[in-house]
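Taking the form predicted alone, here's one chain by itself in structure tokens.
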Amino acid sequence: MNDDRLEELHGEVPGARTHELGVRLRACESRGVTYLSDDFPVFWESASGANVFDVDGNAFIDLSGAFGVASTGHANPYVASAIADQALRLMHAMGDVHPTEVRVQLMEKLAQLAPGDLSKSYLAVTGSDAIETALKTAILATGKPAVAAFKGGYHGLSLGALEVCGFEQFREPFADALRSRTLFLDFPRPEPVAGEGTAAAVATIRDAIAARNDVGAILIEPIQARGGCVVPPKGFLSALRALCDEFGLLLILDEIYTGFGRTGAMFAAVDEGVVPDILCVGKAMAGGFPISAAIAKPAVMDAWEASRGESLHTSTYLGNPMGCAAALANIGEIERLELVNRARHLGHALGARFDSLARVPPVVECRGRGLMWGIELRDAVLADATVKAALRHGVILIPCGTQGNVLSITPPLTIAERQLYRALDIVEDVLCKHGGT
């Protein structure tokens, strides 16, 4: 495991050479991209396990695990050692033309470590990048064109994943060039009595999907991550997928966040014995290099023509022989690890922490799986105000849902226990100290 540092903080947060930086980076990036002000964000120079360093030698606890990504820990030294070895041998491949033994080893890994008889991968770059693999390959397959989807699930911003993005602020600049086809389903909330709330849901998804021809596919996050934690009723997605084989429709999952141990199970879905057609996943796959895969059942994935020279979807990076080599090294620190049960285990034990937490006056509900947890608060002005508060006394966060007024927990899977019921202890403090302005 790695060590179990706290927050050593050196001055005032942000520092001098983070808000030099901020000028600069202002002056040449997009001011679409990165939100600057006095008191947000900080420039990050290094992390290692649970921590993260910035230019002006401050070190902090992460609670995001840099949106869930580094779930081996934060430059995980066999993960680097492995990027570092194959940089050396063969940094780049030429996508869907000559592949690589590594290309062919990880995607072996993929079919055993997937559920079920998901065992053909289409490597990809970005989660964006696998999810349209996903719609492509689904419209392909069904020869329907439109997906139904979920309100408040992220999918991506690619132009393609925008069209099943579930985040009205998204879609609504660039509203005209999408299709709007897709039909958009409310995402069940857990319900006061079991069975109930799953029953109205699948019911009401059912007459939806009846009363539209040109459906071919569901589309859903497991737990939806950036929509604010959303935990849906016990036995939801075993009941969809009922539904999906009532109406001939495949079930493609985006566990693009859960994925690779994040609730406490290699997949979220396993939870409920839940195989789909298609699986999307990213993120935590390689430890922070970028790369991704939609992995599907053979006949699914054999929807696509066998090539003949010239691949109808492809990218200059398929199969990079670096991120190969990385997520085959990072799943190996999972394994390593049991770093699975790690997040089982923490999950339980944090019940009644956050059950404390559900008590702070502001805090509308605490809810979760394994190391993914979402804390609602009353409104987004106080969350903002809460990551920002929280960044000076130092541990990491970021906000999520639809509105912006959930902190999200997605710490290292590696976290040390020490560090999380610090940092846990340093949010609620917080809580307490700004809830009431």
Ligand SMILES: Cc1ncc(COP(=O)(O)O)c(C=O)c1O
Contents of the next structure:
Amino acid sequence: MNDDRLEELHGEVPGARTHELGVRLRACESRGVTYLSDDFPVFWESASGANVFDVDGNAFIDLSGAFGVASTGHANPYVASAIADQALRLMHAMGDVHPTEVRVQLMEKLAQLAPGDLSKSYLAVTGSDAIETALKTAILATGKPAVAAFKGGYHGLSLGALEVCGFEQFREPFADALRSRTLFLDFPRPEPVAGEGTAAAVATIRDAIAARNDVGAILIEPIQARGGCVVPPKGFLSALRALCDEFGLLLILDEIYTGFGRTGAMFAAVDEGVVPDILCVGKAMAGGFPISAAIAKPAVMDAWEASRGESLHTSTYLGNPMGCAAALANIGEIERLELVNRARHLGHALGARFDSLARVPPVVECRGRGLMWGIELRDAVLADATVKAALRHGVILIPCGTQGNVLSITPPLTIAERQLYRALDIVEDVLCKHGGT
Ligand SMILES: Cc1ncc(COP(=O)(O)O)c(C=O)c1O
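Can I get the form predicted together with this ligand as well, since the one above is the form predicted alone?
Okay, now the whole complex, with that chain kicking things off.
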């Protein structure tokens, strides 16, 4: 199967088979999971590179990378065969009891890639899981129960991660069950005058931190992903690092979306030379197999007591061998195909493309870095209509932003240029001709 095809549609999208499966899904899945309507979504049958094929035989260009996960391309053959080989040899070991060599190899690799002296990992399964591990680590290392996090920050939806989630709509139904100890800070927008925004934002954060004595760490995404692809002003992350040092706080970087090359650097904060105390990674690490990690400085990670046989924090699938093999193969592909450089170069080239998109009337702003961009529209209704119209024209994309009014562009880092530009042309066309409808 070619993996650099343009869109190919046969008849109505969504097609008959999708509609049929939608009815069956409705009957057997919690209605809280999948949004189903007459014009969205499509059922995926297979995917390859930057193409997704649905159950009605339509081919789409994927601008989502399936939440940024399929960095080396959907169904990357090296990653797929690493999983298959590992599955035939050893599919599952015992989380915190009997380990495997492949787990050692992965954590050695993470130590090699992580900035500074971050060299000890706690493996986990989902992004939320890695965040919860980092939060527990911070509590043990600092003796303080609270963290500061940012409005618009997204770190997952499990109950512990929800405590630090900067999206009110996810917290609200569970508010009574959530502790209110998180200090929520404003995430600064790029400043009109260089330096001013950073200084003002950091001064406000300093006051907020100084007013509390229970905060042990600051948790931040270097670029808010689901928050709407919000890039902080230059110098903000390093100022935050300095503030953490001043107050003896840990800096926890959530690079679950931005990590492994997405922004044109192996890790986005590296662009500013920022070394966190704990780095959370997931998503693109294994290209589609669920595995994540919290990677920390040894002194921080050693806040955990040595296990005496009953680990204080573990799960059945911790360090699953297929996940470790998938991550090693996927990272190998990122290196072999030089995808970090590719994302950086394409990101520079895309600047001009997004400048012209930004002039289309319903677009408020285009912003991003590498292969992580957001197209902010005037409202969520338009974003939703654009996502649906793009699907009808053969492009998969998703909305993001706390208001749902931003189109998220995070394709596989392997996407062919002709696919990328074609898909962006389709999005622009939809925005111009149909105003998103
Ligand atoms: C930055 C960030 N952190 C954490 C998470 C949570 O990851 P998961 O959905 O695997 O729990 C996400 C998911 O989108 C994310 O974007």
